[in-house]
Amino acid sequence: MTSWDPEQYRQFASERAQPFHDLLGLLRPGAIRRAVDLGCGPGELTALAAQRLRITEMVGVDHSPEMLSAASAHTSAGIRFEHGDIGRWTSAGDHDLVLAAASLQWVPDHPAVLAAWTAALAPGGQLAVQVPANSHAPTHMVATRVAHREPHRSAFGEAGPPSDPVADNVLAPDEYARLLFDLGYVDIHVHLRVYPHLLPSTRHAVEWVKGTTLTRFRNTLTPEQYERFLADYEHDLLAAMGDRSPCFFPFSRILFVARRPDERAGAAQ
């Protein structure tokens, strides 16, 4: 099972939640009754959307225990917190709002998978998820080439270094919009935006994706196999982008939004 700890993914919790402040702005108003936070990580963006958008019943499911354990601080009479594999997660029609947010690159298939959480809405219910598209940033590029170098490569075994989830599954902007359309959503609306980050360093990038796309070297790795890793990749990384302070930061992420037609108002016009 993959290992998260919650401490370094709330390093630039900031940088972090602005993203889902904006996917939350691209949702139709009115009121929600049940909702669902795929992949809820440690819990503070769950709450904080069961809260403005004032959500009767919000669920959030994660894989890890170490999120799960962190997000038990929000759990309160409206909110809970659930474990599960957003990749197999559905629903029999009964949600009002199913939110994803920097989750659903982790999962492969993701027609199949956004098939499943349609079935999961109510109609007249939304979708809402953002994933990043940054698998071409140096941060990812740079992580690629040091795990296929030695003595890095031959350390992951004969499975080989864990491929990229941003590269492997996202798909382009037209592609998810193309297959809201296919599933029957409409209100669509699929945005690519670039985040503007200013770090203090370049070498704050590397505890950025500490929090993130290394998980999957951490995980494989031994705690000394992965501190050498770690240490040609920053060599590399602050090569490639230059040892900068502050550390210009760009990062590319997808949103999009669409709605269920809801047929009852259709009936009753």
Ligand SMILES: C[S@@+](CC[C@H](N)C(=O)[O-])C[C@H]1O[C@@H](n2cnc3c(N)ncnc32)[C@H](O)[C@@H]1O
The other form holds:
Amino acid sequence: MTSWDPEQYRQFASERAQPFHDLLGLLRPGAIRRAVDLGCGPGELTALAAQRLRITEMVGVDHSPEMLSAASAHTSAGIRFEHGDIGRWTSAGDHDLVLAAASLQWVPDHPAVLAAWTAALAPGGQLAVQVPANSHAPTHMVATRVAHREPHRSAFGEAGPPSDPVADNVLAPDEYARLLFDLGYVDIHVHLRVYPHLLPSTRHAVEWVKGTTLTRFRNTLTPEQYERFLADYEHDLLAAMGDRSPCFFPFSRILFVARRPDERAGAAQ
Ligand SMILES: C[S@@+](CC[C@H](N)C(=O)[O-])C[C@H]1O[C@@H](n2cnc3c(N)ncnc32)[C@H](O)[C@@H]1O
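Alternate state requested, the form predicted in complex with the named molecule (shown: the form predicted alone):
All chains and molecules follow, beginning with the one already shown.
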């Protein structure tokens, strides 16, 4: 399991919050009694969603003890946090909203996982998911390239370097649309959006990915091996992106929202 550093992750909190707000903005208005935020991370956005959507009962689920510990600061009467594996999570048709922001990419087999999440939705309930779609970006390509080069390659042992979960797991936007249709959803909205971030410098792009995609290397290597990997990574990334100040950092993400039909609503489908 990947261990997370909430402080490293929070460094780009406002840039990460924008797609979250956009995702909530795609939801159909209506009362939300029970909701779950799968892969809730440090909990700020879970609490924000609960407040903005006036959710009566919000549960944030994550498997990182560090993230859950940070999230506990946001516990309140209607918000709580639980340990769980989002790749196995499901419930019995009793949720009005299943939300997952920047977390689904960490688990494989999205058709099976989304089927399990769908089973958790009550009639009329909504699914709202955001995943990065940036496996082709220099930040990701360079990480894979450096990891497969010596001395790093050998440092990962027999198993080899961990692969990029975004490249392995994230589907194309139209594949998500078809999947949602096959799962019986209505009001299907799938968006591919490019967030045009402007970072102070290229080195800030390294800081960004240290809080996300590079965590898989930090978790596999010793601290010394990771430092060496990071130095080579930074060197190669600066060569690939240019040592710029400021640094334009476009970030592609897929956002999708869909609703389970509600037979009781009849013509209002
Ligand atoms: C990039 S953070 C996203 C946090 C938050 N949703 C946000 O939008 O800022 C991804 C989170 O997913 C969690 N995560 C990844 N795989 C998971 C799994 N299989 N089960 C539970 N949580 C998982 C990580 O621990 C991490 O907190």
